[in-house]
Every structure is written in C-alpha cells, then in structure tokens.
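Single chain ahead, written as structure tokens, the form predicted alone.
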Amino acid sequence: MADFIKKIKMNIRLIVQFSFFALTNGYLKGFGEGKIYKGKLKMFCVPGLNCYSCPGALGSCPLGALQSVLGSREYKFAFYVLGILMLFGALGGRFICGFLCPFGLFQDLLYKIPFVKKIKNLPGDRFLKWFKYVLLAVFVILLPLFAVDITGLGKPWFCEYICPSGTVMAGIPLVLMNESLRGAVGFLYAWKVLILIVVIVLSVIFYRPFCKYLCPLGAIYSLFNNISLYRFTVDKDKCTSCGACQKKCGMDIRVWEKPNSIDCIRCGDCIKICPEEAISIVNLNNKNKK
C-alpha cells in the first residue's frame, strides 16, 4: 500500500494532466459521431490550449476566443476573455502550462520516447524563446484586429495557420471521420500537417518546443509567474546553488536565482530533487511558518 501511494505521489502531475483532459474532452458521442459539440458549454472558456474544433471537447480555448472576438469587434465579448485569461494567470501563472494545458501533456508523452540524446533546449535558445510574444503580438492580436475582410471581419489567424494543437486534437479526427472533410482538404491542411509533424519530431529529442518558443497562451501566462498566487520560493539559507534543480528542470531554469522565471511551468521537478529542501511553494511555505 505504501509502495502504492508512493507511485501516485511520483506521478501525480500526469494523473492531473490526463483528468484534466478527460474532463475537458469528455464529450464521447462527438468521437464516435465526427461532429463537434455545440452546447452552452462552449461559452466558457478551459485553461489550456484545447481546441474548440475538437470532437470531444466541452469548452473553448482561450486563445481561440480572444482571436475570434478581437476579429468580430465585440470588444465587450473580449473584455469577457481577456479576463478569463487575467484569471488564469493570477490564480497560476503557468501551472496550467504544467498541469492543465492538453498540447503540454502531449508533448510530455513525446519526450518520454527513447532517443539516443535527449536535449533540453534547441540551439539558439536564448533568442528563440521570445518568438512566442512575436507570435502573440502578431497573429493572436495585430492580424484579427487590422487584416480584416471586406466586411470588416478580422479571422483567427494563429489558429487556422499555425496552432499543432488544432491539427491534432481536431484538425486531423474530423478528416479521418468525414469523408465530405477528407475530400475538401488541400495546401492549408497539409501546411499544418507539416508543423505538427516537425513539433512532433522535435518534442520527442528536445523538451517541450511548442511551449518553450511558439505558444502565445504560454507567453501571456508567463506575465503572471511572478504575481500569481501560486509560485516558488526559494530559502537562502538552505540553498546552497549545487545547481541540482536546474539540471533537473526540463525548461532549463537556474530556480536557485529565478524560482518564479517567465519560462517555469511549475512541475514541481525542482522541488522534489533539492537535496536541502529549500524550494517550495509559497503559499504552503507561508502555512508552515504559521
């Protein structure tokens, strides 16, 4: 029994990440059928990148919505999102990235394939990570709201051009269900094919690529790591900067330095192999003290 509770403690984050993903695309009947679920729950909007094409899925993605209304002009709609996402990122900051984002525990999956060298970062890692804020001032926000049609109308342009999550949570299951989709298919799908495969390829040898260089809900949620209620902490007088944490933290961060770095998913690896015990959660941390 104790060897049990033991297992469940080690894996703990992937048990959330794989309930979380059923409860957010649990909607069975949208599988079996090839059609996409279009009740009143899709006005609420989940945690993570989940798209709202997918045949199970109950909610939508927040990134989805801010597109989609910034581009509609009905801004207080956006109001609506963008507060959604302030929550989010106050209550966790990144911790969804970690926990709740589905396309995370993808590419978590992934990287536990065997390779000859596994490698944290890709080359030119420093530069690379700054891409996803280009990526979300200009395809999440500047394209919807300016490269409008003739209508007025702005479209999601991440999304429909660029998002691997929608190719392979929705993209691909509606085309291999529908025979009508499967005929319709041309440059755009197969484009998009292509970027989920090279993600694919990279998130098997290198950790988390999507997340670390191209998602744009990742780079608004980093705006919160310091703030959030839920962060690090770091007792100076235990660390002794043996650098353990940083070696085990898949996103490659000096924890000791920056507990609560843009680019913390908030796993809890460093926790868990500081040989001082000097990490640990705020907010717990506090309680003790008590």
Given for the second form:
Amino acid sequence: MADFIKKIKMNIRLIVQFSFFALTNGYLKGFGEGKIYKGKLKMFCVPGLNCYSCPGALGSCPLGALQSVLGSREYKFAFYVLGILMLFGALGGRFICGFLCPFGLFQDLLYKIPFVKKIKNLPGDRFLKWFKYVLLAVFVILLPLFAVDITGLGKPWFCEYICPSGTVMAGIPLVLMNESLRGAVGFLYAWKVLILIVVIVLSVIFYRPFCKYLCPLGAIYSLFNNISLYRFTVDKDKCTSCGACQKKCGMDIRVWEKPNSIDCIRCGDCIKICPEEAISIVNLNNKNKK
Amino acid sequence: MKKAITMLLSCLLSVLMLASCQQTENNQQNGNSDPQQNVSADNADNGENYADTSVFGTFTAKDLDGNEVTQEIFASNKLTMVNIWATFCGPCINEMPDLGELAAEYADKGVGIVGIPLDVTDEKGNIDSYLYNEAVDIVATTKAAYTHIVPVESMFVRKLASVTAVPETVFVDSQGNQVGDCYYGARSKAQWTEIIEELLGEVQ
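Could you drop in the structure for the form predicted in complex with its partner chain? We only have the form predicted alone so far.
First the chain shown before, then all remaining chains and molecules of the complex.
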C-alpha cells in the first residue's frame, strides 16, 4: 500500500491531467455520433485550451469564448470571460498549464516519445517567448474586435487560423466522423493541420514548444504567476544555488532566483529534485509544506 | 493518505459528473426526432395517399417581411436553393451578397433562392425579437433580397433540428423534394453557379 501511494505521489501530475481531461471531455455520446454537445454545461469555461467543438467537450474554451464575445456585434468587452480568467489565474496562474490543460498533456506525452536528442528550448528562445503575447494581442483581441464584416461581425482569428489544440481535439475528429463535413475541407483545413504537424514534431524534440512560444491562454495565466494563490517559494537559507532546479526544469527557469517566473507551469519537478529541499509550495499557514 | 482520499474523491466526482450529463442529454433528445418518422403523421394530416418525401414537408410560416409563406413557394420554380444560415455565422453572411446577385440573375430561369435564418427562433418556432431584427438588418446590408422564411416548429421537426452546422444549403424541386447533395459550408459565386447549372440540368 505504501508503495502504491508513493507511485501515485510520483505521478500525481499525470494522474490529475488524465482525470481532468476525462472529466471535461467525457461526453462519449459526442464521439459516438460525431456531434458537438450544446447543452447547458457549455455555459462554463474550462480552464485549459480545450476546444468547444471537441465532440467530447462538456465546457467551453476560455479563449474561444473571449474571441466570440469580442467578435460579436453587440459586445466589445467580455466581462464574464475576463472574470473567469481572472478567477482561474488568481487561484493557480500557470498551474492550469501544468495540470489542467489537455494540450499541455498532449505535449507532455509527445516529449516522452524517444528521440535521438531531447532539447529544452528552440533556438531564439529568449525572443520567441514573447511571441505568445503578440498572438494574444493580435489574434485573440485586436483582430476579433476590429476585423469585422459588413454587418459588424468579427470572427475568432486564433481559433480559425492557428489553434492546434482545436485541430487535434475537434477539427480532425469531426471531419473523420462526419462524411458531410469533408466537402467543406479546403486550404484552411490543410493550413491548420500543417500547424498541428509542426507542433507535434517540435514537441517530440523540444519540451512544450506551444506552451512556451505560442499559447495566448498561457500568456494570460502567466501574468498571474507572481500573485496566484498556488505559488512557490525558495528558502534562501537552504538554497546553495547549485542550479539543479534549472537543469530539471522543462521551461528552463532559474528557479532559485525566480520561483514564480511567468514561464513556470508548476509541474513541481524542481521541488522534487532540489537536494536541499529548499523549494516549496506556499501554503496559507505560511509554513513550508511538501 | 490525505492525497489518496483526494484522488478517490476526484474519481467519484468524475463518475458522478458523467452520469448526470447523460441525464441532460436525454432531456434534449425529446425535442429531436428522425425526420423520416414524421412521414406518416403528415399523411394523417393531409389525407395524402402517397408518402411525402419533401425536405420541409407542409408548413405555414412567415418571411422576415411578415408575408405568409407555405411549401407552395417551391412550386413557382423548377429549382429552389434553400440556404440555411444564422445571424452569428460569419461565413453565411459573407456569401449572402453573392446569393442576392444569383437570385436576381436566375429569377427568369426558373431558379429561386430562399433563406432560413436558423437562430431567429427556438426549436418551437418562438421568435427572438432581437435576433429577428438582426436578421432583417443583415438581409438589408448584404442585399440578399430574396425570401427568408422564419422557421416554424414543423420545419424543425422535419429538417432543421438535424442541422448541426451553418451554412447548410439544400436544393429542392417544385415539389419540395431534394435535388443533389446537402452542401455544407459557404462557396464562391462561381462555385454556386456551377452547382446550380448542374442541378438545373437534372430537374429539366
């Protein structure tokens, strides 16, 4: 029993990722019929990059909801979505990326595939990291707001032209299961699939390239990392600046200097590897907890 | 131990969530029915002694201008293009100017175009006045100056409840029977012209 519990503890993140995915995308009837669930639960946004149009999805994607409202004729500001994002952000920041996002899980699994060389960062990492904020500003906010048709209707630019999570969770299953949709497949679909393939290939070699360089949702949550309820702290008395945490860190963060970096997805690998047990999760009692 | 209990509770929660979701889905099912099942019902209503195979059946509705529309609208043309759209649908709206032009060009060739703004009513045919006005504005802005039918419940039962994505376009002959495939997604004016010409050949 003690052994089993230890195994659960070691893989708790993977277990949570899978369980949460089963919870949020458990609409098996959708997969059976090749249809999208459109019931009342869709009013709620799930925290990760989880496409509304996935046949199994029970909730909505916060980015999709944001673009949808900003692109609508009557609303130019999305109070509800912003509120939900702030709630999620304030609670966990990029904990969501590490534990609750299905596309994060997807990349984690891809990185486990054996490959000749495993590299942490793409070349140009320092500049590429800011690209996700550009995507957020342009494709999620500005274009839906201002690139409108003759009736004043905008569209979800990020969903339509970029999001590989949507392609793998929704675009591909829906087209596979609906012969009628195949007639609508054209250049745009090919473009989206190409983006997905590139992300997949990169994810085998590099760790979570989409999360690091492209994800606008991660960009939003990253702004909360310094102030969220769930955060890390480094005990300066114990830390020897050995750098073991950075070596282990998939996001390549100098954890001992910046335990709440905007790149941190809260995977907790640094906590496990620190030889001095200097890193820990801050809890409300202000005591260091494992 | 604490973590194990937490895990077990989360799994229990997942199972309960899934179970309750099945319930919601069943409630929704009651509204939809297989279009084919209603053929005999129509027979009983109309005393027809042949199976009604038309896409929309018999219906009494109004268009966006308030004029009465029935299935007889199809009888006035050899071929009618029925374009199902929605006020929230960008691609639908983008092709409507082209459809307006096509309607004018084919008016004297026995081809008509009819629009159905799907989201203007609920599945019982109750009109949402905000969306109704949106639809009227959109038709004016896009100059899609053909008949747009405000759907009624029988049309949902017959066909519209099974429309999962817009725009969906079906062609019918003068009896309201389907000609050609269901066309999903928007197309260019040139593509629609090609399809119309092809199907016009079939109904001659």
